[in-house]
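What follows is a single chain, given as structure tokens, in the form predicted on its own.
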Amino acid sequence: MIATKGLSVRFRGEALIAYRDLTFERESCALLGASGCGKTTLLNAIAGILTPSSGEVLIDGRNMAAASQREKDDFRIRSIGFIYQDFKLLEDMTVEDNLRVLELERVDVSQMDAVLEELGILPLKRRRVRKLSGGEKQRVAIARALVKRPDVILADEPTGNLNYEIGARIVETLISVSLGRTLIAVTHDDRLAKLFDRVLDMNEIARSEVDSDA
């Protein structure tokens, strides 16, 4: 289970974003809202990429916000699958090599073929990423997040570069392969948000305040 308590994140020279207390447990949840309302910031705080200014991020009862950066990084590598908006794939490498890169962080990728098959891209395993379509690249990004069988999947605008029809298929696939896990995905499209178990309107969850230290 993931829970946030009294969470806020301050950006020097910008705003402080404060969040209402939240709980996520083995469900698919969409964070809906316009750009700048704190969706990605919340994902980054949960993942340990950003250190909160105050409050707690509890994952299975452990306050990860209070952990060292090394502990946060180790936990993210081991237990969190993060799907980035811009994919962060190595374009000149094959699909297989993009997943095998995780072995440098001691991630077990022995389930690679099963994950690629589940996502319908096993035949593309030895194709270079730069030769793939946008939808295929997105599936590779999802495969990279899922290959370590994480307990938590965080997706930042997983369909941001795709049209609605392809985006809906990607979301349906992502939800299907995430069953039994906690999936939290950022989107600005309310049509896609409705496919998830739960939708949180970040305009109601988060508030921005002027940073008085700026």
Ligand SMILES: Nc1ncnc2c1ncn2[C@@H]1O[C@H](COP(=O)(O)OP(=O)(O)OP(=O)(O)O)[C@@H](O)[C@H]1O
Contents of the next structure:
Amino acid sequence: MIATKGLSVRFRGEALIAYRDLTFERESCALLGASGCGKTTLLNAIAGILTPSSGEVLIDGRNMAAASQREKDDFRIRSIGFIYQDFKLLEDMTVEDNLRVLELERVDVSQMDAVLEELGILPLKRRRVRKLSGGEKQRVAIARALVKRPDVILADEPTGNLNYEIGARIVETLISVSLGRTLIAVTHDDRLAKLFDRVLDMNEIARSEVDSDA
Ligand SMILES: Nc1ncnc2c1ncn2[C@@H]1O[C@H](COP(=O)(O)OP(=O)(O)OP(=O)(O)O)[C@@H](O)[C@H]1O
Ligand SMILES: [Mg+2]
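For the form predicted together with this ligand instead of the form predicted on its own, what are the coordinates?
Next comes the full complex, and the chain you just saw is listed first.
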């Protein structure tokens, strides 16, 4: 379980975002909300990519916000699959090599073929990412996040660049392969949000202020 308590993030001399307390069980959850309301910032705080200025991020009872950078990095590498809106794939490398790069962080990628199969892209394994369609690249990005069988999957607009039909198919796949884990996904599309177990309207959850003492 993931829980946040009194979480706030202050960007140097700029916005202060204060979040209402949240908990995420082993379920799928969509984050909806206006641009700039703090969705990406929440995912980054949960993933330990940024350090909150106050509050706790509890993952299975452990306060990650207080952990050392090394501990956070180890935890993230082992237990969190992060799917970026812009994929962050190595375009000139093959699908297989994009997953194999995780071995540099000592991630076990022995489940690669099973994951590619689940996502319907096993036949693309030896293709260069550059030659794939948008939907295919998105599946590769999801495969890279899932190959380590993480407990937590964080997805920042995983279908942002795709049309509704392809987006819906990818969201359905993502939800089904995430069963039994915690999936938190940002989306701008309320039709896609309905596919998740739960929808959180971040407009009501993240309170943003201009930092007055900057
Ligand atoms: N590195 C940063 N430095 C300063 N301000 C930042 C930084 N990152 C985010 N912000 C500010 O924090 C607020 C929340 O940003 P965030 O990226 O979390 O929004 P978002 O909900 O993901 O928006 P979008 O839907 O456009 O992706 C915004 O006002 C943004 O300008
Ligand atoms: Mg964002």
